[in-house]
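Only one chain is included here, represented as structure tokens and corresponding to the form predicted alone.
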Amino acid sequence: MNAGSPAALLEVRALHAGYGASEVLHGIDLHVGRGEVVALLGRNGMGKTTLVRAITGLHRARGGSIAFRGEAIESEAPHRIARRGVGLVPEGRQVFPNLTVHEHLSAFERASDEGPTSSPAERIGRVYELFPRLRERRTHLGNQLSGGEQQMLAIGRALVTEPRLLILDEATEGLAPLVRHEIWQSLAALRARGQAILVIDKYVQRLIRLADRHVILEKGRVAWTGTSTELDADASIWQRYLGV
């Protein structure tokens, strides 16, 4: 399957998704490229995380195309799909309580099918770099962490895997703000190092700073997409579609 660009490693084409008789998403159209990151905003209940879920394969589509590297992947399965580089970040965390930080980074260390660039202890080594709290909490429990160290696991946990293509849905929620500064500032670091993201939060400003684009939906539909500088410069953009 053609992704569409040459430079496309994300393609999501007409992409229609739902819940029983429900309709989520009609007809969604978005793409990342190779190193960029991209913003996906909307009010809450708008359709971004079963977009997300759709794109991981933990939920069906029932209609259109999903293309990672230019192949399709809409009828795979979610292990599959992470196999090809595609890692991801849950709402919720979604840490086990009863392993510990290094158990949890060593379990999930298995890189994807094109083979590992580095050895596991490579990997986990420059998460503990990323995040030096996790290091020093290496033995604790999941259940024993805070809730941002326990985002700074979540993240680490799929960047052992070493992805092509890192989803966070809701990277900061919930979070005090020092933490939300420590986590904003490590998706700024992967972003130098040439990570391609695609990224859920509320705090617009704080994506404007990260993000190359943007594109927010509405009631399952692209409302708008642009660049940061075009969001930053248009108030009503913010006022209209995120209430903000």
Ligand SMILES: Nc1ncnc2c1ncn2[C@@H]1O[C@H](COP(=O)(O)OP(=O)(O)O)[C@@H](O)[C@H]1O
Contents of the next structure:
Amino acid sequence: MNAGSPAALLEVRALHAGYGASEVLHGIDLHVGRGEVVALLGRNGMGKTTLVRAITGLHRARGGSIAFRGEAIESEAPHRIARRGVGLVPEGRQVFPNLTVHEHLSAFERASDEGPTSSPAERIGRVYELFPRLRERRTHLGNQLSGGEQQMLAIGRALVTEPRLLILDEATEGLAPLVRHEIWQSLAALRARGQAILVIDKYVQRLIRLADRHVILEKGRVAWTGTSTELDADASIWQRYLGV
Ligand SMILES: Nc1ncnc2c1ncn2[C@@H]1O[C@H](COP(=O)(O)OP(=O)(O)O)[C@@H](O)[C@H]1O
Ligand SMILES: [Mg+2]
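Could the form predicted in complex with this ligand be shown next, to go alongside the form predicted alone?
Complete assembly follows, chain above in first position.
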């Protein structure tokens, strides 16, 4: 593991987290390098959401450390972590029903710590280029959007902050095949631009095409980690840990 590597964007070490009396994460190690795409896999209830909520400050870890660009963030508030450049697309999208598409993007375009490299209009424009459907729907309210449009908006909302690391918790869950395809295409386009991504999803085959590395959680522990080539070559891993 390239712990302490200067290329490491995110470095999670020995992370413990839980709810009440029950511990859910029992010492997780995970890293994402600059420009790297890492997939976080595992069946339901294995701790994926808890892990990304701990990384983004939404759920306080009980032990271990989380560093972003070499600085400890495990005790920081979510908005501080966001300003450092961690953008989350939360599970369930969490789009505001009574804000329009454009209002969502404008509300979230807040500059990151080191100042944006482009104007808000340019950044919102890039989101509309990535998802032309959002431009068409710019005056529609959140609750007037389809599930796919809501997910595009949730991704766009994270992207207008120019995140150094984009985290997607269930990138395509509950979406129709055509829309899923659009989401995968957009993630591939982001990857080609050098966007670092930590992505949770259940479509192993698509993740193998998108990601550099894979981390499989099993009951709050890292059960397997390896490259796309390794995961592609061994279907017994899919069967054992993912049930597919
Ligand atoms: N708010 C919560 N309160 C209590 N237990 C929770 C809460 N959220 C998740 N859990 C439990 O933590 C475990 C991991 O859940 P989660 O992180 O959501 O897994 P995943 O995202 O992999 O499906 C599960 O057993 C789940 O029931
Ligand atoms: Mg989850």
